[in-house]
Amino acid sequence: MNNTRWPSADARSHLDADVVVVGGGIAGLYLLYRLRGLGLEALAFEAGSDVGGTWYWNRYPGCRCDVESLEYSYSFAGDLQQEWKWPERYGTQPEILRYVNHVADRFDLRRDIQFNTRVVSALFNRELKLWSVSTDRGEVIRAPFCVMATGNLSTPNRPNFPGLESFQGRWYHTGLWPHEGVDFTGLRVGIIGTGSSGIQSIPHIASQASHLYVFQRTANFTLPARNGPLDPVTERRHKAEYPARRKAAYETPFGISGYPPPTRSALEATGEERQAIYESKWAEGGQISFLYAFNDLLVNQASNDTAAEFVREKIRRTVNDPVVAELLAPKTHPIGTKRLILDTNYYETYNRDNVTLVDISESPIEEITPEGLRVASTNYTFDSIVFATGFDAMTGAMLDIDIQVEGGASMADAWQHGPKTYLGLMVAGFPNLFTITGPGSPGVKSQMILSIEQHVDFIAACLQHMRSRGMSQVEAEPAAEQAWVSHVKAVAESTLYPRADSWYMGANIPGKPLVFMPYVGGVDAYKKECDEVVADGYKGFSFAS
């Protein structure tokens, strides 16, 4: 490919870039790298002051990845894989952010990113075949293509409790944590939420606070991470096997290598065998290992019950107070149907004298008061409140942008009953607009960087395909989109996933349509489908010159 600008007929004088990229996280960085390699001019906008995406914003105490470091990393540059040294089995937020900054520096990617800039709207002109992308700085940038690298967990679910503005102390959201950190030493703290960010931060806050009150609406399953320094022998072996491991990861459901797929049902094992297998997985640590104990934990309720009860019994044996233990033992959803969390000393934290668990499943928080908050007739007094209330996942970031096609529907209209995409890559009716790990893709149910790379590679190949043939527009066909949406729904309904009121369903956001958003047929099945689409001349996509 040459370095000339994208052919745009009468629109050439309006062109500011070939591609506008929204987001400067892990997806945006790799996309810039690939586009530059194709000789295309790209400009990325990032709301934060630097790169990192999820790992830039989420700086709460204990924030750590739940995929092992040697897997959760870029694969596109062999020397990068070899030279970077991860200190621990699971990367901390500071370490992952340091890695992402290293990648941005190493490949000089910052020069194509405008920081501290939020995209507020994007409008497509069908006649000119151009996107006009507007920012909160009043700028308008025009390009034939726009790619949403906005992330799946990038729009915090902001607290909307009545009375919040009256609170006289300080409050924080785990997804918008102060970069300078927070010292809770000697303070009375309330934390609302026991999802991933709550479970990771609670042990750390408890070690500082004079007293920590944990407000739990729904108990979640969490497993011990068994984190520790990365074994040098393991690291050398893994790095030596990187090419084969990366290839093998695409042939697994979760996009993670190193876990032999199970071959039998939990119900085929005796009680003693099951117990021994679960004990082994518990001792090993890690979510994929545990879910791989048997081959039907996510599709068979009776099998799932055996795993769930094993974990509940571990909780009962760990937490000294039997009433607290029972509150912490999840009973409202099958294990694994919500994001299976990894922790360090979470349940042990409830044995501390300065930690109190407050069940708000039946008596919710009524209001924030100047001194703290009120539940039923009980008032709690705090110096600080932490909202671990999660994100408007998978769709929030895109719907925060006013995306429209002239004379056509807006994205808000198209998704009013839930998101619809073709392969999680494009939305019918929105030409030249790509999404990275969008709804309908396995992104959040996989090793995210692997899924990001696969999507970026697909987009780059599609652009190359178009440019070499003089084509200027690509669009998902409505019939292909509907068929894919139906398939995603059918696959989900063949599993236990929809039985949980999870953020996969949008259940954590009031008024959000309850639609199971990820594709849970597995990375292996998904990549095969994408490869077949390309081999069949980009089946389901329509092109125009």
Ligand code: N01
Contents of the next structure:
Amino acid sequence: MNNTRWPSADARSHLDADVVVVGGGIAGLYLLYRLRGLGLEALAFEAGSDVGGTWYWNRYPGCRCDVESLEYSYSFAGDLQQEWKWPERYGTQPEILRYVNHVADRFDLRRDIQFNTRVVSALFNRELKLWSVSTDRGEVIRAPFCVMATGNLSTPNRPNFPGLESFQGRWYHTGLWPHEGVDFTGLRVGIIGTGSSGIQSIPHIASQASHLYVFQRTANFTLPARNGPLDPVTERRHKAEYPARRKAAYETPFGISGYPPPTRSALEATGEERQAIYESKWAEGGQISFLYAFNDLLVNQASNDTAAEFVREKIRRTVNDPVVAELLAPKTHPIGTKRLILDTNYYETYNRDNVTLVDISESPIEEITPEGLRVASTNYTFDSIVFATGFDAMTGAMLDIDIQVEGGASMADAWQHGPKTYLGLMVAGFPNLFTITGPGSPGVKSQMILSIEQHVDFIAACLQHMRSRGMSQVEAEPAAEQAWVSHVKAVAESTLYPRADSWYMGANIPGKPLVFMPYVGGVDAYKKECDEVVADGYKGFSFAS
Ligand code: N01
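Requested next: the structure of the form predicted together with the named molecule (the form predicted on its own having been shown above).
Below, the chain from earlier opens the complete complex, with every other chain and molecule after it.
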């Protein structure tokens, strides 16, 4: 199949590619582009029928990015970022998918991707220094390197409610939405879940359904997105500054430029000052702007309480029924410690006659019935059920693949007490296997595409480093991994993040180890660390020829 240029010796006749890439989303595509640029032969497998990853699967009504369009895009090609026109402040799912397709076509990336193919296992042979990657079509592909570009929110979580098979209507998961769309006009619909997916889709479904029941286990904080057409002046200015802005983004905690870092505590401001600042952030829209109101909202409970109470007051003023408003007002976690959601008309939707909020915080859904579902002794009747119940985040996709080293560890064993990585890039004991924006990296707490590009660039540079020195194996050192895992934990514990039962903690999946998975020290600190590791001869990684 190939004429590899990798300078390894005996194993060459076994090779099908230099690198197997798992995933054809935003990470997989950029990785293919970079590997091709290095003259390496890469082959990607994608479970979906086309490119796009998260934007391919999540087609639910109202799906839209919560990072602004001018930021949420690739930076690697100057022409591309100048030419692409984003119609709105925040991209819709169809628009972002169109963009990803354009990138795949523009750089001719599809020819290295096999679609409709799920990778089921990956086995490393230390003697041959080869990964054998097996697919659900029975193929086995051998390559010295394997990169998991599997995404963090790609394994849908559908809670195991008894009785779903008996349901006589139709059910959907927001993360597996039918490509042809769903028309809820005139239907009675039940939606379970009030995370980003639920909160974005609820106003849209409510506008079609004859009645919508929302089953809420935990009230969540959401801010108005203030979406609208992209102002041409803003666009021109942003594009003119693109190179500098992209560079500056790496020097910010969330990987997004343009927000001056706050300098004082919420507790240093008077009540009036705080109110005025929160009001202006509320009017502006966007999470970072809001969380940047003061410098300690994510580390000081008393400061956080001021922001949380401001939002609760907004909910009370928006929602007509005071009982419903109080149920919608989050009280169980500090604001910002779960993904801070952006919405359009979410709280207003509860003023509609055809929307009912059902609080299931005390009394869970007991079962799905043929007609709908049951909570305690109350039966609800629907034509359709929507599961907006999220994902087995950050580890689900990796652990769905049986990853093993012959005669060594399995990933399932290595991660049985929670994921461990060195820099979110490699796992000790698994040579030549990279992860992109995995646990232990700031990926999910940042502008994802920026973090993806940084990881892919790191991996490409590492491969180039190895090739130029005739090295064929790279592995994270256990001590370096342990030190990084401890650091990730210590940083998380210095913040309020672990106080929420979030998917960052694995708390949404019954039985999953409760470990705070992302690195929340900021993109700026993280990138600096990675750069220092490289400058120090890939400190913490060991190489072999
Ligand atoms: O999933 P979630 P999501 N019984 O896990 C509830 C990104 N994203 O798909 O909070 C009843 O946040 C669960 O309740 P609780 C973004 O990073 C981005 O909405 O666990 N309810 C919760 O309400 C986001 O954070 C965008 O108590 C159950 C909901 O289901 C991430 O994806 C858009 C339940 C799940 O919320 C995931 O968001 C969409 C059960 N057994 C997603 N199990 C944008 O860019 C779960 N729930 C805008």
